[in-house]
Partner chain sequence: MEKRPRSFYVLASFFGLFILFLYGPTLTIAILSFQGPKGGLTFPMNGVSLHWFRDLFEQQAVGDIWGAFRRSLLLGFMVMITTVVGSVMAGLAFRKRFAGSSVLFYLAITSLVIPSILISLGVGLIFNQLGFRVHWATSGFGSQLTWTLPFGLLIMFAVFNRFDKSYEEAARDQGASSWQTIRFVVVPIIAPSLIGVALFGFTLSYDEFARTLLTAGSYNTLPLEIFGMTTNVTTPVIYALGTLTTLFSLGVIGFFLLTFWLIGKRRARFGSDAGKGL
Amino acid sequence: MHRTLITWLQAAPLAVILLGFLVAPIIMIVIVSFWGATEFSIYPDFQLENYKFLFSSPVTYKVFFVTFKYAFITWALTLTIGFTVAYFLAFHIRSQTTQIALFLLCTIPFWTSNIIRMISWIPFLGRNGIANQTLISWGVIDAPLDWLLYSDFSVILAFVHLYTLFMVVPIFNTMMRIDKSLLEAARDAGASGFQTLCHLIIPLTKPGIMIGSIFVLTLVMGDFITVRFMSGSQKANVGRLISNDIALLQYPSAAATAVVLLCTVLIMIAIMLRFVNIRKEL
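As in the form predicted together with its partner chain, what structure would this chain adopt when taken alone?
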């Protein structure tokens, strides 16, 4: 009895924070999604108007489609880049010190500001930016490209820039746990490098790939700031739909959209968690 009490006390701070700032807000959002709104205020009610409007509007489907599109393309790119980088670090770097140094080099941007990292693309991608100037001076194009900044291209570029790290770290972590003698055994048995990759390394790295995918997909699905900033407010995803409603003080409608987004994300995570045991993989 005494021991259980101590354990509960140890878990209490985490539990209190999560109850107060995660569970309660979610419950509040669900409640408010049934409320009504005037132009200036919101009032308690039980109506399905917000949901009816949401599901009958073609904008909703378009915006959800865009959100999935961003999520899928970003996922594919971050996975390819992240896997390659992790593979290089884990299997081609021989000294442990170099390995740690290069790994840190990859992770340091994670601890700096995302907003600054987004802003830093402007001198590259703008009409008179470095990319256009370079391409013109090489004679590849005659006039500056307009789709480099404030487009789907720049949004996805920023996502890949910000989130590839979330793939590199878990994939690298699982790769480091692969027993090196398995690789030798594969080579001794006559497997080519490509065969070793396909039949040994990729299957054994699956948990890391899953964890990375969960991070990248949820971050992109829930984003509103990257899309707003990198598209110059010209593109919309679900997060922006919510933040626009908030800016117009239409909280019930924002809440209804938020509930639908949350359900979508949680269903995706639940499916992915079936393939991996996070606690064991750390």
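Same protein, the form predicted alone this time rather than the form predicted together with its partner chain?
There are no partners or other molecules in what follows, just the one chain.
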């Protein structure tokens, strides 16, 4: 009994922090999502008008489709890049010092803010930017490419730049836990490099892949600043929809959209966790 009490007391500070800064705000958002609003005020009420308007509007489905498109493409690209980088660091770099140095090199972009890293692409991708001028000087194109900036391409490029490290870190951490004797045993058994990758490395790396996927998908689904700046305000995702409602002081509508987005993300995470028991495999 005494030991149980000590355990609860040790967990109490963290529980209080989670309740105050995570659970309570979510509960408040859910409550506000049922309130009503006029052009000048909001009033406490219990109504479903916000959700009815949200699900009856074709704009909602278009915006969610764009959000899923950005999330899926970013996930596929970050997974490909992140797995390749992690594989190279874990299995092709023998020196631990070199591994650490190269890994820290990957983190250098995180020494600056997301806004600075994102905006740095604008002068590079613009009509008179470095990319277009270089391609013209090489004779690859005759006129500047308009789709490099303020397009889906620039939005996804910024997402990949911002969030690839969230895929590299968990995959690299999981790969470093793989017993190297298993790789030697696979080679001794006559397995090719591709067979070793498919039947040994990828299955053992699934927890890291899943953790990185959760990070990337949740970050992209909720990001609206990147979409706003890199699309020139020509594209919108769910986060941008919430931001616009808040700017118009339509807090109940914004809260309803946030609740739907939260439920969507939680469903996605639940589906992914059905494939891998992260707690058991780590």
